[in-house]
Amino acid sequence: MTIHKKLMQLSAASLAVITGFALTPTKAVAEDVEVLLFSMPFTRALAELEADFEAKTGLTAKIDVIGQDVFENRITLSFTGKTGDLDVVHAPVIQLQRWVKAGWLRPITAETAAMATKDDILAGPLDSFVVNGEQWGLPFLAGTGMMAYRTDLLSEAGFDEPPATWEEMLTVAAAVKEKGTPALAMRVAPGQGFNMFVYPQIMRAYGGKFFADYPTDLTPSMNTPEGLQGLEVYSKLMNDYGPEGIGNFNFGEVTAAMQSGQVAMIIDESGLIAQTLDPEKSQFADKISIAAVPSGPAGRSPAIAVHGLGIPADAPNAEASFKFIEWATSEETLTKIAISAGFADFTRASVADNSDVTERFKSIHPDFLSLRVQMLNDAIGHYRPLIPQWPQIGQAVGENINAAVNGIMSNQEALEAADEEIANILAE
């Protein structure tokens, strides 16, 4: 049940009027703060700390962690139905403008400004939740693209260093595959948070883009020579050098392939890369190292993702909702999760300075935290366009890119179809 009031009591005076007897107040009844999240290392770890929230606030929380596809349907039904059944929701920045435009979230500008620890939150992730001058959420994750690679397998193929460019990646991947191991895995499953998280790293490195001149000129512009070159590299890497079944791989399969030794290299989100380095989770952790995302003729463009927590517009008790958000994104909670779950994508400066946290990540790789900062600095905020229509555009484009990799259409046809679908979505 959603939280309408923390305490519900019948006063002795009221009972006396009704029953004719003077009674003491009934026992306080606590109700849950209903929280809906989709599955990630942070959200799974947060759900295990429900008791901490109650100990800290006196409130209870029911944290429901579900698959991302299921989450998309569930949250849309709740928002459009105005059911008032949720108090806190997982809020990816790439969904934010759409949700704000639709009136589905409640601003938390005043509450955020009043936080004593506000300045400890990293400015970039915090500001990414500002739309039209209002704060619409607090960040718990700022992830970026990274490479993980097997030092032994690359060495056997004749390479002492990982590929620094996408052209070098093609050469290294061919040599590794020649030795009998699939070379590279990335997300190929279609979706704005799936292949559209990793593919633009290659597209932008070759000078490809979604629009003619974002954000002033939103003419669809994926079908260019630069865009085609990027897609040809992505398709070749996945088809010629990827593991069996790569056409359906999402982040779970990519991470598992590296942890179990099925592939020599992966490129994915920093928090998942950390999982491959953790000896408690990865069979080959002692043979895995990390590197920057490869660059191209137009430079390097690491993926970036910022996730946070927001309050639905129809949440019954916004004060209790914000208490949960404040607790979930606090230094104490983020530090616990960084240490216990190896969660690397924390959004508070104080967590990065915590000696136990730095030791935790030095133990898995001495350069992990510094490389994460480097990739975040190289990333652009509009890596995936921050417009209300992006979820529909990302899904449509992702399906066309997936079709190209799976041989359902040519690379050229996929980009032509992508531009056409983007134009249709923007015209709606």
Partner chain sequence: MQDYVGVQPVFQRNYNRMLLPAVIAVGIFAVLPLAGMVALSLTDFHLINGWDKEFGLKNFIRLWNDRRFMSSLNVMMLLSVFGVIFQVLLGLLIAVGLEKIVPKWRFMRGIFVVPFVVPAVAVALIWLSLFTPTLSPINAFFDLFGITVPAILTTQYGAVAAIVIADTWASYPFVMLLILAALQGISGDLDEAASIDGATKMQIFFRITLPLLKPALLMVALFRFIETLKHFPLIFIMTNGGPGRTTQATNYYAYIQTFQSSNVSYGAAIAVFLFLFAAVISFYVARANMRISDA
Contents of the next structure:
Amino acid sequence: MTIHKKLMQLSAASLAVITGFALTPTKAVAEDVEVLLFSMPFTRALAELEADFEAKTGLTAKIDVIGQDVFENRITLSFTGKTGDLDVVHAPVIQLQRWVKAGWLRPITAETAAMATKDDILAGPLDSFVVNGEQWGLPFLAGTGMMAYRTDLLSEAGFDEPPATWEEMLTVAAAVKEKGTPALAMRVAPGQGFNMFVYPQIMRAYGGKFFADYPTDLTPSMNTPEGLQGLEVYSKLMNDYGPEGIGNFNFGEVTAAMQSGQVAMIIDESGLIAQTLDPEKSQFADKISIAAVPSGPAGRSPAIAVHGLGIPADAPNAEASFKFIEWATSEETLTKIAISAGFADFTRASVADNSDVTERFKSIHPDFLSLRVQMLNDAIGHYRPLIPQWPQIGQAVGENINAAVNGIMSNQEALEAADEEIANILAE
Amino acid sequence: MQDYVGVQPVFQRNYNRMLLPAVIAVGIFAVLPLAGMVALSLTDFHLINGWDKEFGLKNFIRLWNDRRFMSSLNVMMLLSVFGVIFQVLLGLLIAVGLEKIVPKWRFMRGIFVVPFVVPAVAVALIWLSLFTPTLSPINAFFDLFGITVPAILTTQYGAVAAIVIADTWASYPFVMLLILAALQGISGDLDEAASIDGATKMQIFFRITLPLLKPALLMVALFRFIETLKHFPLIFIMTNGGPGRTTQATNYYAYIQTFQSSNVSYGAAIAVFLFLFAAVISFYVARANMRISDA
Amino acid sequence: MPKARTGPKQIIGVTMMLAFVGFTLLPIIWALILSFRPTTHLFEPIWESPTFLTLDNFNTLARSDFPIALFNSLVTAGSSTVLAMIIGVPAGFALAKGRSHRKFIASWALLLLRMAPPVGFVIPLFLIYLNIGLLDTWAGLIAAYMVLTLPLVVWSSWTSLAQIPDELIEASLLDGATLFQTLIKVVLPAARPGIVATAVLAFLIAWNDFFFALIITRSSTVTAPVSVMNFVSYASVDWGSIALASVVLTLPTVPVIIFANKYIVQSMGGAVKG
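We have the form predicted on its own; now please give the form predicted in complex with its partner chain.
Let's see the whole complex now, leading with the same chain.
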């Protein structure tokens, strides 16, 4: 009989737990501002400064930093369901058009105009949050494309300078690979923020484009001789000179490959490039230097990614929300994080002028900040087209490009399929 | 089979009373959302464009013409068929091995059960790390001998194989446990009689044990088959549906349509299709099970 | 039984079994190694720097939301198991011993519920929860897990209680006990292995869940499997923490299964033998 007694006791205890806990509202102590961000060095550092915000404004904040995959599901559902449980959200510019079209965000045009320090915010990133004449968010991160390379491995292969064009890249990569180290790693994993973050750098350098004439003529035009040439170069670089398994690489693998000395060159986002120069995280930091993204017959087109903070349409207290955004994107906060986390993608001119910040980045690499500005200047705002359907298009195109690199389709077939699918998505 | 146990009709009423809470609970927790799924699939709910509540079958007509859906069925069948074959084979080999080859090593059974309790998310992450060439000890080990292990996740069938391997690792213990249970139900007398008659161990296994295990094997295979139709974390974490779209199985495709393409209703239609498919298969499982328990 | 011989066949057999042990354990050992590796040496073969081990990942894990998520998982998986047992075992008993012409339908329905694709359940569930305020609550998640646990519990207790001899029940009823008393005092103790196995399996299935929690939890009730994904961040995939989190996620269930596996084998016997 003991077993049944035990079972009964267990059941009774558990029942008590259920009724006692499960039915009590889990949000007993709601904070003034609930913030949802996805995990990146900046957002993690920001979460640690929660107390600063309280000291400054007297408001309390709960900053949740979650994985990007989980974030995308959660935010979509929160928006759709108008759950009203969020006051501030992480807003990547690349999602902005879609979110605005769906009516998920609240404009902050007036509040922004009233800001005393508005002109200190870098114009490009700030303007990228303007849709239909309204301001929908303030930027905290402007990342751009950059190259990191191993000086020792390149000179071993007979090159003292990093490749300046993609043509040169093919030559250098062949020579480096010849010496036994995989030459170049870039993101190949399918996704609008994965391979579609880096691939357009090659596509645009060769004169390829997404649309016939963005934004006036949105006829899909990836399948052109120029576009094909770009994809061929990308496929060749990855397959012939990339590390084993490159076909599934994402930013994590790319950065790690450089940090652990498994590859001679990477081209990725500036903030991640900075991580490979950090001796604490990178075993070969002292042998790594940086360079511009290679150019091509049609010029140079470094990647650009702008992230900021916005207010959900259903946020209950927009005033408090804006206070948080103002604080999080302020000179003081950005400077702190630039210094503490080596955060390179800041969005205010005054931060770059701060002597502590310049010191910090000098120790990382003397040219880092100037190269970053140069790349940001070269980048075009619609590097990835700024249309509401982009997230879906980017996903579809990314899958086809990934299939081409991995040899599941030919390059030509992939571009044909991409054009066809873009047309279908736009027609929906 | 007996009708019911108990002497008076009053007990039958009590039996029904015991059944009632479960029926109600199933109604609330399962049937309600299922009805919602069907309702969604018949309307047009798009995350961005809003809700068009006009009823119709257009999502199902669209299914028919959707190449990606058709290829997702193909992927699903590859994952399920090969997954089940390997799981059943491995589960059977290990169960028989435990009983016949190393019957004294009782502790081994505990070892073989361990993968069973590793949550799917952890299974996916562990195997992803093993299949990432720059990280994997397998690649590092073969590198010592100058052998480059090819990256498995970047080829179409390689990625399918990777998921099958991870799934096999995580699921063979279930098969093994079920077969162990069935083996213990088989009397040893038959074996002994056969071996006295001069049959070899192999002959005994193929002629006597295996036929007796057939119903159990069929059951467990069908069980696993339907479970594999629900693959999500393995694909989500290990391949993201790639390379290209070669591992976007149907369940995962429904997820993509719902969350990435915002076509909630179309995603629901795919789910309804999967549900009907599972209904057909579970019909056969239920029938097989009834036969076994009636026997 | 045939005598154990050490012929070549026996050697092949033992080798095969050892190979299977390797296949089973190596990924787990690998996860353990990863959990103790510092980030800077993750990508080096372990034999090149076997002494580079660290407890840093424990700190990372302790400082993250993972411990809370683990607690959420325990509460929700545990509660839904208990609830499903309370509701499901009597139902299983009724199906095993009561008279019904709908047993086939019942078994089909149960199987079907176990097999229905979660992706179909979860959007309606989200919309329902949104309207009744169950989103991001333990109660909501527990209810969602009932979709997983209840059919399993009914099915599994049905098969194991069917093995209880009818005479036992009849004797108890003749002694004047009610049917419910009979279930509690006579049937359950006699069917102990099956009941334990049922509870263990139900707990595992809820503990394992990723998809439901991904959709219907927010920050306050996020479960451990979803929380693990937070270590996959932009900038780096924190393999050390991921591996450690995976190990931690598995640990609570290992003793359970080692203790309960003989019960599971016994109770599964009910499902497969005549």
